[in-house]
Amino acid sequence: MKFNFHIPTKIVMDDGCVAKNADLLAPMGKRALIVTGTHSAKANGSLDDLLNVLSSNGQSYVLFDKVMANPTVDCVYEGAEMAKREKADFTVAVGGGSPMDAAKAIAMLACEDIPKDKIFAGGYSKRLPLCCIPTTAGTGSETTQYAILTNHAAQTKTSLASPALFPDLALLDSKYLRSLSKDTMTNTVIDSFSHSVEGFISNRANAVSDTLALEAIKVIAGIIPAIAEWRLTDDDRAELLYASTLGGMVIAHTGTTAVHSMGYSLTYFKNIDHGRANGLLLTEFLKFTEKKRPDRVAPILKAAGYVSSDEFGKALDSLLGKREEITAQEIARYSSIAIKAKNIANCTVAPSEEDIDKLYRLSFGI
């Protein structure tokens, strides 16, 4: 047996995990640039949490709440500014995905002097020191060294990776969930799943990541109908949190595979979110995957308690709903953006351009 396995990154969870741990926070420095979107950290109360513990501390901050969905690189440059401005010396980034990796890139860019057109030329070694509050069940954001964002130049999205950007504490507490509408709920919660199967389907896959993978879909599949009855309850809440976490230590090592490559299209073309994405074409993958692999699809499918891939399907069409319309001009589109991503490479088996256009139409039933 071999394999390399590293997560530089602090996980606490507990309930009210942010106000027992002020003296986490408390060394990383004395004014914080708070990442956040615009009103869901203040909504579910992670927010005030912080501000409490920053107060109690000692500790300035300012508030940086522009993120959006799918961050883009004007967004992460405008953050490191205020940051530098302000004279920040810590980021703590409270929200989804969204925030958590904005925060990462603007801890870089606030110690880094790279020009625009090179922020995905990679080469990052310095940043901020960082703090993540995560309130979704979804990226696995706060245990990764990926920071995802919208590169309008390619027409999809990009990653900036490095082992600098790893976060160096992660505080979670599932009661930030609560407020979370079904769909995103839903969205995340697919985000989550797909993470973990693709990183038990990536070439990079090792005994450490397999385990964790394993016990991610185990927790997950138990709680889909939970979820597509809208029956959750505080406990389902901390299960998929701490779900969501493990496979965001999965993919930090094993990379995704070509269902994100192929789900960034969706997203950027037509807005479609980064979890459905992710969950319309899984299952089609899988299927591709166990065509050739049936050894690396077989242990998902007994984690999840499936007895088929077609079972595994009609789990998640139960989340996923009516599909949107996609034409073959635009799958033609996306294959050729697809096809170019680096994690491709990621796939124990890995499509062609062919493969992808094929994958897409089965998904979509065109």
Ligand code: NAP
Second form
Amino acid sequence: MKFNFHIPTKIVMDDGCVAKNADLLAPMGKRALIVTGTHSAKANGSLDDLLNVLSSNGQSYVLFDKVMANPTVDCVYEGAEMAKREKADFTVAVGGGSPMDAAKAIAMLACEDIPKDKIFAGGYSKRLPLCCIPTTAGTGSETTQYAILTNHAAQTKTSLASPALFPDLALLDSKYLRSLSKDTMTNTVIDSFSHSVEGFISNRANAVSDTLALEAIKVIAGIIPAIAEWRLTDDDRAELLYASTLGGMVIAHTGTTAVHSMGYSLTYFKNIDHGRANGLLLTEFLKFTEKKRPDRVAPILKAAGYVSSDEFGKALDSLLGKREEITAQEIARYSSIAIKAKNIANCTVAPSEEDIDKLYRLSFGI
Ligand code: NAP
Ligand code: FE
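Take the protein just shown as the form predicted on its own and give its structure as the form predicted together with this ligand.
Next comes the full complex, and the chain you just saw is listed first.
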């Protein structure tokens, strides 16, 4: 056996986690740049909990609450300007993957002089200290070294990836998930399910990432019916947050696959939510992989408790509902973009551009 596993983030999960861990935030700095979305953190109590802890620690803060879904390059440069102007010496992200990813980029840009047109070129090594407080159960960004930004030049979403982007601290309290709408909960859980499934069929998977992926798949599959019927308990929400953090650790090692590459065009051009975009494509990509590598798909089905990939598809369909319309021209355009994505190289069974075209068609029934 051979593996390499590295997660430098301290992860604490607990009820009242933020209030209980003032001592972990205290050494991070004197003045925080809080990076968040426009509304949800103010409404679900996460921002208040953070402000109380900062105040009890004698730490001041400045609020950057402008992060939109699928954050843009302009947004993170604006946040970095604020961090520099306000002399923030650490960063706390509160929210879903969008604020967490934006905070990673902002924390890095506050320390590195990188021209806007070179942002995706790599070579990042420094950043301000960073704590992430996730409020969705989806991206696992709190345990990854990726920050995904909208890349208008390439008409897609592109990942900034560097070991320097792993947060220092992740504080997980599932009570913040109570305010999620059915749609956002559904879409974010599909994203985390996709991370663990894609991680298992990645050619970079290892024994540890496999163990984490199968655990996350088992947990999520067991709760899918409760999401579909919208009868989640607090325990379910805690399990889903746990599973999404595991999914983050998985993709930190395996990367994502063609599903994410293909999903980015659905988000960029058709404004389909990130998690939903993956869910629309996941079953067909699993079946595509199963044809050549049934040995890598069988453990996924077994962990989820499904007898076949058709049953896997039915469970996902119970969350997805009616699929969007797509044209053959759109598919041809998206396929030509997806084949150029870095994550295609992670696929255990690598698709050609023609395969990708076919996978889109099968996924949308055209
Ligand atoms: P999101 O874009 O962060 O948030 C989606 C919506 O949910 C926003 O309207 C947000 O409102 C709201 N929201 C967040 N928490 C809430 C809560 N507790 N209650 C009510 N509403 C809440 O969604 P996401 O799916 O978590 O993140 C998606 C982004 O993460 C994408 O850009 C994707 O590419 C990226 N991603 C990153 C990684 C990684 O490893 N870094 C992995 C996968 C995906 P507010 O705006 O008001 O907060
Ligand atoms: Fe994702």
